[in-house]
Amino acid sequence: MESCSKCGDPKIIIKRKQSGQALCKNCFIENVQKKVIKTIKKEELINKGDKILVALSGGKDSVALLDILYTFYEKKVIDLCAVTIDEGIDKYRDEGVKIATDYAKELGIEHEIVSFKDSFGLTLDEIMANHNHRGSCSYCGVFRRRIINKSAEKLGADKIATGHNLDDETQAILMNYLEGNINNLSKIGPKIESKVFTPKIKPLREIPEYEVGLYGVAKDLNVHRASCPYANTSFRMEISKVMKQLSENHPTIMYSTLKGFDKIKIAIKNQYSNVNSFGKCEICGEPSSGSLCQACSFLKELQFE
């Protein structure tokens, strides 16, 4: 019988197919979040004294995070705040903010909800039953991101923190590269940084998804399960199909594929970022390269269908 390769305890809960290993609850929860040290410490994510804004949706990557960040904010490394974000999504969306409200809560710390029928006027389900040519995921992106901005500015967070996951990042790294995208290609990694925005980490980059949902099982945390009803029409979705399909027989496909973007992304950021100079939105008065920023351009485009 299989025991845990690291303490030898014969109760183990995973064993990994790419390295073989075998871990037991304790070990496995202790293994994840040194790795997301490892990660915020390698790519130094996060500074003593960091307000540090979480995007918590309720789900399984976002509680994760939160759970692992909080051990800083417990040694008073950094200071912590969250916001939650209503897509205004049907029978989806109203369990992720109630369990993100909770642990919150729980937690004690800042938390706000922001929907887009306030921010916007219009509900995803609304823009989705009527104005659909873009896809969900484009206008719900711009969307997301213009209010998680907004709320740092409000919330005076030093930097924002997402729950993005190795199956996240390989899968934009693939997504992008396929279309041809090599301007947001130059923005994939494990922080983003702006002029104008507040900078963004992803501390669970190097984690794949499954050992992400696995960790809020071993914690017995509270998180929401579903998946995003317009998730299985998504080019992410394909991609996401595709990289699972890969891993079957080549079990490292995603870490090699987010180590040897690592390698070429320094020459991908010198080539191409920071093209674009930043001037307002003529509208909002947001930071924008144009005289229209993304997400009020959608706006217009939605008022005029």
Given for the second form:
Number of protein chains: 2
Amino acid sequence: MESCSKCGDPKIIIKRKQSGQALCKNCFIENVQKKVIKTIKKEELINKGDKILVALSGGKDSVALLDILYTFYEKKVIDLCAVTIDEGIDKYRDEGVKIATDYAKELGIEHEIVSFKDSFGLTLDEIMANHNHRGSCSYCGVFRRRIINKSAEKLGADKIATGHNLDDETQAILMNYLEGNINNLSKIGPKIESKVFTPKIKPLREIPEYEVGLYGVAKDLNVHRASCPYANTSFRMEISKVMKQLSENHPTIMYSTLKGFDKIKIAIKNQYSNVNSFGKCEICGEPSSGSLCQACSFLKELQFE
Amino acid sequence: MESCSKCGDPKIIIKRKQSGQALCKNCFIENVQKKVIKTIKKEELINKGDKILVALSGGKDSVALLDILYTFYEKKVIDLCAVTIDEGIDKYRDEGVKIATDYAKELGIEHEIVSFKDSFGLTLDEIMANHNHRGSCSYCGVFRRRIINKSAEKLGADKIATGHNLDDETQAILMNYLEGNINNLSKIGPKIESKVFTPKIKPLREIPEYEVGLYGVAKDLNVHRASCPYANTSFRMEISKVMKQLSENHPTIMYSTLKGFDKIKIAIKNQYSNVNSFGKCEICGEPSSGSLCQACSFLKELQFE
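Show the same protein again, this time as the form predicted together with another copy of the chain rather than the form predicted alone.
Following is the full complex, with the preceding chain placed first.
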């Protein structure tokens, strides 16, 4: 009978297809934490004394991320705060907001909730009911990024940590390979720094989605497990299926995609160094490469439809 | 009723999903030829006076390629010759060899047939019956490349033209993105030059597979339409299915993948400039980056199994 590859415990909770390794609950938890710490060190994601803002949706990724970063907070290596965004998605978002709020309170960290409605005057449901020439994820991504950047500034955060896992990251890479979008590719990576925005870090980037989900179960974390009702319509969902399908026969394919991309990224960065000079958006005054930032240009579009 | 977007002929043979363009037989033929000539000019694939060796399997791609290059030969812009490789695949290869031979004779161009058996002492069937720790395509690719390079030298060719179409090219790109193989990516492109081998060119690189096949039908070319019996087992076949599936909803996805890759390729080339210093293979004396060339290292492996 199979037992834990680390400690011999006969009660295993995962057998990794990519390595054949079997792990019991405690060894799995420890292993995931160690891997995340390894990513943090290798990519120099966090400095001692950093105030980290966690983008906390209440889903499995951001809850696991906060759980792991909290160990640094407990040891007083970093300061922590969190922001939860209420996009206004009926029968979906409320539960996530509640879980996030409860968890932040339980940990005793600074937490704020910001809604699309308060920030932009429209919920995502209202946007999608009245306008449909862009995908929901386009609107949502731009507006969410805006809120997160503003929160980071307001709360004085040094870094923004997001829960992107290995699946998320390789999906983004593959989507942009297929769309031939070099500019977007240059913005993917473990740490995204820019002259005008708070740096973004992705500590879970090398952990597969399945394992992030299992981590939450193993640690008995309360997690919002529902899927966004808009997700099915996206190109990302198609690509997600493709990657999952290929991973069946090729269990290391996401790792090799990520490794290859990280090499390509260096080349892209040196070849096409970002020549975007940031000015200020004419409407909101936020940093923008054009006369209008993307959020304001979307809002203008929505008003004139 | 739909009619040809160019001449109004009501008998159309293709309606392109990516552009909505409908074309009659003659306009389609002319359009494909023009596109290939555009690729040749843009990528500077051919110089006046070049002797071009076509790798002629007898399949739809290489036959269409030879058909188009023959127009340059007729105008005495280039000289042409062809090589057909007999890999030794029972109930498959003989028909292709016959079609290739007949076509070369019909056009009156220099043609040679070279077999794996004569070159390496083994047919592909024999390799695959006795050894299976590599995919058939790995052996076949390495041995075929060796034969083509040698033929080019022997026949004094300035360039080797292969029938790779848009699907082939984007499959190779995607495979290597997913495998994270930067070295292989650096060898993909419209014109592959090296210090030691005859340059390889891919004039059909921007024509989708379906259109290359249709070109053969439209021009009434005799073409070997069977598929290689070994193809189903390959990673390439999986990726081919993925790309076809994605193309259903995103008809321009192969073009955007190719365009994006061509930009990435420039960056890769500049970042990871090929530092391979070519020496000579200890066994056969052919150019090799290691002490043994890949063909000899495979042959050695096969002898010791």
